[in-house]
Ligand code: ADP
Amino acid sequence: MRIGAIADDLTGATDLGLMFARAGLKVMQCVGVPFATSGLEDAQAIIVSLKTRTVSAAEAVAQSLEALAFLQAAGADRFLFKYCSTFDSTDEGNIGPVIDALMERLGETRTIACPAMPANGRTVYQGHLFVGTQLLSESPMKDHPLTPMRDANLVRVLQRQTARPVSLVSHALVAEGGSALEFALDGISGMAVVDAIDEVDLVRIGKAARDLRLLTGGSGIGLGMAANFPAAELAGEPVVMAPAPGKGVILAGSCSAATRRQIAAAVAAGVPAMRVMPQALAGRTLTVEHALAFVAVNAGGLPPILYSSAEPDEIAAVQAVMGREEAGALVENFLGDVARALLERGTTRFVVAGGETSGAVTHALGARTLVIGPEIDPGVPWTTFVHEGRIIALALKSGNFGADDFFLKAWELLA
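Mind pulling up that one chain's structure, the form predicted alone?
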């Protein structure tokens, strides 16, 4: 068995890669769809990371089908469409349309949707997604600037995105496992949201769904898929990473509550910080040269942070004036330009917060293949790539992931 995964953003792909690697699989992550399959022969799991979470549904479908064709050519025979554990999507897509397209291309009539990632507090019970103890619709995700999630009932959410029937496999069946769960999955017509409240559930689901060619969900379901590998075929080696000596920087474009807490903790600990405002970028009162000068002045201590994170009401006010897409693109492109300029000036360690920002920065750095390294916090590993003979360390953090001290402790693993 070889697993081919399609992730709708970079941070989700590295999160999934960590899950596979932790289970002992040999993992390779590709940034975008590669031109050829060479160099992937030894991989047991290949992940293609896209940037399709907030593009049009038609574009998300086109890119996902291109990734599927590549993975099939690379020899994958089981597939996973990975999206965020908070099911980030609008009612117009993109999760439902992409699942529809993948099912049609593979000739499948049934699949599951299980975004649960219990290690980070994302659980699904009676079809409702919880973030910690809060329903998704009552969590900070309700104010997400791009994909506000105001309905926690995933059966309803997914049904609004597809013409296929959407049903529920309840936790009672998942907890029973075995033939009862297999029978329930065999009876699916279309798509089914599957409850999961802990990692044991995810392994049960993965085992019961082992004959399904396509699964969909968060990175947690990767644990279940990996559990189907015979133990003798797993590498069984700890995840290690060659250190990348040199200067570091933190680039935060996420406006999630978790990232805002992490920025506050870093600033309180003495991390130098520069605020990046879309209005300043549009008016050219903040330029790449200003950012480079700030980083240079503060290069002697803790790695500095450039951030655009703000409270929901402040974001809404900016978007009302500038437009949602324009404001976001200004910040992402700016942080990508800063990252590329810093790379050229010798920076070798980058921590990036936010899925869209991670995509922009990774593209700017020219990283095409990432090696999964050690785990900083649940779902967030260090990764490495090689640039002009130098090892570059890159941590791509989903906005909602990580403890409050994430920006402080990340560097300890590179000592």
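Note that the structure is predicted; figures quoted are calculated from it, not measured. Numbering follows the first chain given and starts at 1. So that the term is clear: the rigid core is the largest set of C-alpha atoms that superpose within 1.5 Å between two forms. Compared with the form predicted in complex with the named molecule:
- Once the rigid core is overlaid between the two forms, P145 does not reach a Cα shift of 2 Å, moving by less than that.
- Once the cores line up, the CA of D77 ends up less than 2 angstroms apart between the two forms.
- With the core held fixed, G224 shows a CA shift below 2 Å between the two forms.
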Given for the second form:
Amino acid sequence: MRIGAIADDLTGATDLGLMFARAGLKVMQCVGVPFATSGLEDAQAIIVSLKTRTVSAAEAVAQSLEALAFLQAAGADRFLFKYCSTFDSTDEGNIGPVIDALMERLGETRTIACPAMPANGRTVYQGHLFVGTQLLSESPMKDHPLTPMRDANLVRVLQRQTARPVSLVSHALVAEGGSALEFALDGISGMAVVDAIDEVDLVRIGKAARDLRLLTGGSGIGLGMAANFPAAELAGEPVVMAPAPGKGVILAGSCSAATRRQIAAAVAAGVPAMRVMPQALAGRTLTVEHALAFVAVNAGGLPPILYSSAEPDEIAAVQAVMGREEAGALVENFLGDVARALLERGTTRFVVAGGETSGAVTHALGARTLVIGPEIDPGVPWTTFVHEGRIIALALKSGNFGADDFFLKAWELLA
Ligand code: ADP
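Please give the corresponding structure for the form predicted in complex with the named molecule, as opposed to the form predicted alone shown earlier.
Now the complete complex, all chains and molecules, led by this one.
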């Protein structure tokens, strides 16, 4: 058995990779669809990360099918389409259209949608998605700039995105598990949202769905899929990673509340910090050379941080003058350029905060295949990639993930 997963964004893929690795699977994560399947022979789970959450549905479908063809060529026989545990999507997609296309290509007539991620407080009950104690539609996700989620009933949400029937497999059946749950899954026509409120539920669902070739959901259902591997084929816990000797750096482009708290905690603990503002980049009063000089001067102690993170009103003011995309792209490109220059000067450990920022930095570093390592905080593992024969460590943190001391403790897991 070999799992092939398609993730609609990079940090979500890493989160899934961590789930598989924790269960003892050998995981390889590919950034984008690779050109060749070489180097993936040992992997029990292969994840292709895309950037399709908010592109057009047609583009998301095309890229997802390309990833599926790659995974089939790499020998995968069980497939997972991984999306956000808050079901980030609009009525136009992209979750429904991508599931439709994958089902059609695989010749499947039924699948499940199981976004629950109990470790991060995302649970599904009677088809309704909760974020902690709040319904999705009452959580901050209702105001997301690209995918505002105003309906917590996922059966309704998914039904608006697909012509296939969408039904519910409710928690009573999941809790019963075994043949009752198998019978319910066998009876699905089209897609079914499946309730799950804890990890035991996810394992029950994974076991009952072991013969389904396509599952869809958040990283949580990865736990259920991994439970179908015989214990003898599983490795132990991931070990401490040993990147090549070299310095570390933190690059933060996320403006999320958790990242801002993490920066404040790092600065309070004495981490050298340099602020990167779009205005300074546009006016060229801050250049890559300035950033390199700052890192060099602060090479002795705790790994320094370069951050663009700002309060919402400050960002709104910058965006009003420069444009949202322009300001974002300036920051992302700059942090990518700094990362690349530092890599070439011997930095071997990178912590990156922000989903979009992670994409930009990973691309700039030329990291195409990531090996998943130990977990820093829920959903955020260290990963490694190879650059010119040296092992480089890279941690990609989704904006709102991680405890306040994330930037301080991340280094302790590296040899
Ligand atoms: P998160 O995971 O918290 O959403 P992302 O990196 O995905 O973080 O998104 C943050 C976006 O905001 C990026 O495009 C980034 O370039 C942009 N950004 C970061 N700092 C600023 C700033 N000071 N002003 C305007 N935009 C910014």
